[in-house]
Amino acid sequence: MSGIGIGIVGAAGRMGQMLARESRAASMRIVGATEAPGSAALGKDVGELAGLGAIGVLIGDDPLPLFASADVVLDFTAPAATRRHAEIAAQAKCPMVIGTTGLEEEDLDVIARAAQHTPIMRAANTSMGVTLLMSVIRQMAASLDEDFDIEIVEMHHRLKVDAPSGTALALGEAAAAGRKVKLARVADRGRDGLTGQRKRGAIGFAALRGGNVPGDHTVIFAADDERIEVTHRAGNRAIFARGALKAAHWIQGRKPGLYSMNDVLGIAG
């Protein structure tokens, strides 16, 4: 992996700092780093901020030079920022790895248009374990009929601002794809008060928040007299950074297009 120059947008955030730390183990060079205008991190050395010691790369607020100089840019920011970054990536023909969650349809449309001009890998969760879990859930949902109710439970740290998590929704999409239905038609994202009986075929979501949990996800298939539970627990955000850096290596030399972690790991479907 040596020789790949990465740019990190949102470099002062939790994931930005983790990407910086893990880049050393992946033998990648940080060639640029940015933060939002007004951030207290502006002008600081990204290596020092991440606990690596000074590396001579100062955090700026202009992403244009970063996209012009990097071999690939990694983005774990916020939807509005990611939209702008995707448009810049398209102009600069710079490959991009996106791990931003909370993206709406309009955000995805912008990313898809940008991917017509440069390769972009987007995933709600860049963990290799979660990528495999999604594949398994799709197969299970295809094999188990609607006698098995599907419920997805996720827990994250108290600072997370979107719910259900992007990973939980992606797991819901995988289950819906296995049953050949649209998640929007069968999703049940909130129960409170007298909700009536559970609808057959629904895919339910429950979101828990507390502490500093990086991310726990459980998919439950519940039928009369039997229940299957499949769980992934993230012990450290480093797993997301490692997957993203693996994707950054994989995307080098790819044709323009929108890719997923399935592509990175060679998982069919």
Ligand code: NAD
Given for the second form:
Amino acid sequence: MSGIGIGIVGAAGRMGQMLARESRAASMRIVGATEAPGSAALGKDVGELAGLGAIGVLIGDDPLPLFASADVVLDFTAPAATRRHAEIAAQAKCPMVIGTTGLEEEDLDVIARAAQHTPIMRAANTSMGVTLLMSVIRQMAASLDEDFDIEIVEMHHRLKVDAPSGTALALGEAAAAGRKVKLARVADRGRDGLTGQRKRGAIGFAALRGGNVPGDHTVIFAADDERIEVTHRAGNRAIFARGALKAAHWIQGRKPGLYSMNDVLGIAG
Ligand code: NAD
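Now show the form predicted in complex with ligand NAD, given that the preceding structure was the form predicted on its own.
Now the full complex is given, and it begins with the chain already shown.
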């Protein structure tokens, strides 16, 4: 056992349960778990809910004691909850790993302010494959000029509530960084109807939803007469949980600051 005591907020969620399951293989102890006020999971044993058998940790709805007692808290919840959690992490000086997506500018500001007081790793995709893909896409975008149109296609399960996915947007950010432009200036999201011709230098997004797909992403570089397509397919949510737990391990003893999965895996950004 590494002895690292983790707290899981959103413990009854798809990712919360996966983190609980994978924490055993990562030799980490779950010291606390929360769910949203009013959740049907309150009072249940987090291990039992995740199919591990009872571990004696009941799901509560108060994040304060959780952040006060955990060595690190993992947050895969929803933007409003993550914002609140980041503020509590700053007060408690508790390291945090954030995987929540759909975060807006003001959420990111709150997280950045919290990271002045405690180390926070935030990534829209915590899998090792996608972390590497980001850096490959950045290099490709830097090498290929605007004769290559960049389009990003993603597919997720029918229950996903935000689009395009946080990963698709992060891949867009990586491509934009490679081209030394701001994504907000070139992003083309949600085409419908009489859209006009494609703008040179645009980075386009398309989101598909269906079934129980954990997450597929393809970045297409399309020029006249040739096309490069780079795809990552997640086979199981466990890959996100494993990466997040790796980050939880890595963040121990770090200085306050905002970190990425590149930092965790030692990949140049
Ligand atoms: P989910 O809806 O199954 O789980 C979210 C859980 O958070 C729910 O159980 C909900 O009740 C709980 N929650 C909401 N508010 C809360 C609060 N105030 N306190 C405690 N718990 C609260 O969703 P999911 O599929 O597990 O995904 C969660 C988030 O993680 C989404 O934003 C998703 O896009 C993101 N995600 C990120 C990655 C990654 O690699 N970074 C991978 C998968 C999912």
